[in-house]
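Next up: a single chain in structure tokens, the form predicted alone.
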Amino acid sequence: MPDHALEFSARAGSVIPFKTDCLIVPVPGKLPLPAAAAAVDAALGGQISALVTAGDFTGALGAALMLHQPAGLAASRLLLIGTGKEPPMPRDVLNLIAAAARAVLGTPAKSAALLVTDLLGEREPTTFARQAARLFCEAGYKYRPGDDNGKRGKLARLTLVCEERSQVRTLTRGLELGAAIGKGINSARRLGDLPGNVCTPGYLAEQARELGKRHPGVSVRVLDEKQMAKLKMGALLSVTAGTVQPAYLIALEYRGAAAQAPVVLVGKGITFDSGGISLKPGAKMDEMKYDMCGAASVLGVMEAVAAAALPVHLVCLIPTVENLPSGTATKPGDVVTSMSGKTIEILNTDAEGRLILCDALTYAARYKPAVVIDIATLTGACVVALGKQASGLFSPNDTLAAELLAAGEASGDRAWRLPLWKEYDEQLKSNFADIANIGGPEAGSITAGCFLARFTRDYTWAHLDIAGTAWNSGPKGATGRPIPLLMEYLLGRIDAAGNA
């Protein structure tokens, strides 16, 4: 069941006579108030001055205070929102709207406003509407929209109020953006909690089609197993040999900027992982349907890409299997051969992301990309090294790196660089064949991470490993991660392009 829309708009003016169902008025921790609050508090007769110096409300970042029926404005209900005692940083901001954007969709609210004059300050406009429109997306995520029985959550429409009419339109392009990154954050989500009966490879093909019915300018082709044996893609088709889901090798091709060398996101498919022979144990197994969350995310990025219609070269390459094991399951100890030629022994079946990622990268090359970034839930070490917070980031392109840090430091979506060192990459050495596919404990993202660089050679490349933060195990639930810090990256690009 797909979110209902939301509608957001961007006015200049006072708030006070502006009716809507819920007043969001961003507040700081300590007087005197700043001009646009200070505004709202004198129609309150000082009630908001009063609250603060009486400690009912503290300001701290993200506090709320919800006033029902405030006289002397014309909305029902005005929320307070705590920006804390000093100024906010950009990460502060992004906080606080989460937290106001929560607090609102817990009530039966319709409409709200935004008061964004103080918020803005030397904040560019059209940064922080999309940051805004993007996190109340978010917040309005529901899996079974009735869960609440319809009582909470019926925010339909968000109005940004600026003082500055000049603002209005680079507020509203802002929001544009922010709804459509939002949109296939969204999706995303609902492709990763889907319980793995349903989301199968066979399913992530049917919606590649759809998104390339919705949006025309997206080409969609499907490889099936006959024409990637075709291709020597062994060490993918390995992974699916245990199931009777078909594979496929799906391919999404965005020309917003065809004169361009493309950015190629390539996602890990698996759309359940038992390990293979190599099972896994019992516990949170269940949680396994979210190993396709690198596939989700790259068409929720080629979904926000195509509905906002950016102009950049885009190709999402998506290689999907499930992971069982039966008596035709590869066992430890086969060795395959990849696309790419070079020989793979399989020391462990639950390793199997990378065998899929490899074909897919040595696939990428024919696009002649200009980078190419793997987005996968590859490795349980990066959980234990980085927790939910950081994505594991790995390139041997310090300019790629750098771009890519910067881009999740903006969006609030966070990364963090390992090394890929060759002292690393020698753990990798086997007996039987070019390349072992484990590494051995010690440093498993990491070699995992070594593991992709032999297929990656001949263009610029990074791989995010997101297995710590594409889904929440309590309570459960996909994040849409990574998709903000690419979005951000693929911004970034496109306004360097404009401005060179």
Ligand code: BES
Second form
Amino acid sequence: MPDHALEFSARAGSVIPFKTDCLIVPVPGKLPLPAAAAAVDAALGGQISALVTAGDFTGALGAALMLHQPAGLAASRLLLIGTGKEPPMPRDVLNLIAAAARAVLGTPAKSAALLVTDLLGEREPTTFARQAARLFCEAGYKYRPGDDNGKRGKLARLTLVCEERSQVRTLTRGLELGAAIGKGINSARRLGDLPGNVCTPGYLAEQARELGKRHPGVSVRVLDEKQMAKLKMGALLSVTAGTVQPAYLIALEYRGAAAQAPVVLVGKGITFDSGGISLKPGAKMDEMKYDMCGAASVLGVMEAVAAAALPVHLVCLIPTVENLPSGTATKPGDVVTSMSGKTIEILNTDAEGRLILCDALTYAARYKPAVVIDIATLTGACVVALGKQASGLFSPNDTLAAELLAAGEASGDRAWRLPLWKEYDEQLKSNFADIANIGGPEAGSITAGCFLARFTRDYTWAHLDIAGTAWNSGPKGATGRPIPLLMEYLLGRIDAAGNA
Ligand code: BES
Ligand code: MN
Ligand code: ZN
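Next block, the form predicted in complex with the ligand, ref. the form predicted alone:
Next comes the full complex, this chain leading.
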């Protein structure tokens, strides 16, 4: 696969004589300028402070002003990026780096340098560099048919320029990690953006196998329908009854810390969700090609973890199916038996995600997991509740929930917790089976979570509903969320294990 990924590096010293196509300088909305920006201002004969005083550059968070051939600097462009009136909060820093990345990528600059001294402050250089690299990778993504590595803009190299030599190594480690995460995010976005006639369950299985080839530390197993029938995965198999595309359960395992019980990630891989016999309305049905974004996100996490050789034991499970109506499709009222032995009355064939997930979640117990997290574009109700800002988080475990919320906050990839009270679970009662696959019109995201909870009693579990966060509708495009959250969570676990 051709790899034109961005290259990252860090160096210490003055930016004034540094040759680059674009020097990026964070500038606040009021004077006096912080030390490093002030040094650049002095070299420019006070041009930056003059722009701030005149109000031509407001310094508002993320505001961008590009100057050409700045006299006094070796750089051929100078990009001022606003940091706001107050010292930027962690989330602001993410937003201003993203804004800088977008501005640079809109120019023909092949190289850029970001002056990090004023932003670093008390911040941990590794974390800062990781986020910067990740955000620059993300900003460089463009979907191109037939191109595995579509790229926006010309930027090939980003250098972080700091003051102290001692910071170069930590910044560099952060950049490496961030580049790996960025790569994982962009491959997940590409999988999401691919049309449903290309990205089929078989295609996802092939991508998983290729990932295994690229990273010898990752072992890949693909279970076919026959093997799933042997395992009695009647819920998963009921969803594939209407399509000619074969369904698979993909299992990837990476033993970066083999002695530890694994973290198991389960990603919903519906490569197209028509609703089945409970057919969806036509408007925006094309967006149901994104119904495999949970699967794409766990593949992206696996890619990042393997590329960065992180010391974790990680398992990714991907149940992948196409949900179509036909003469052989499952019908409302049908009762199926899941791998757990529980019978399910399928009242709506459009509530198919939970049907494939429940069998994958039962299968997950084999790994004796430390924790299981499933990631799914599960309910339209979650988009109504939380919009595009936060993924829905569901877990009976307060500690795990708190860790995931914190990871979301730190990475700018937020989640918000919703309850799994037994009063909601009661909405899933069926006259004809152990459980119904829908819980009526109220609290649809929560009853979906309650459904999954019934299959996850034997281990520590959380569910992320990414229906609102996995893609944008205008312009349409996959986001790669919640990979930033999941990576932050995994890195936090590694830190905790190292410090213990
Ligand atoms: N994949 C959809 C959920 C979805 C809908 C995600 C819209 C993003 C945007 C899921 O399979 C689904 O159809 N859920 C149903 C559940 C209902 C039948 C209980 C829904 O949300 O309408
Ligand atoms: Mn559906
Ligand atoms: Zn679906």
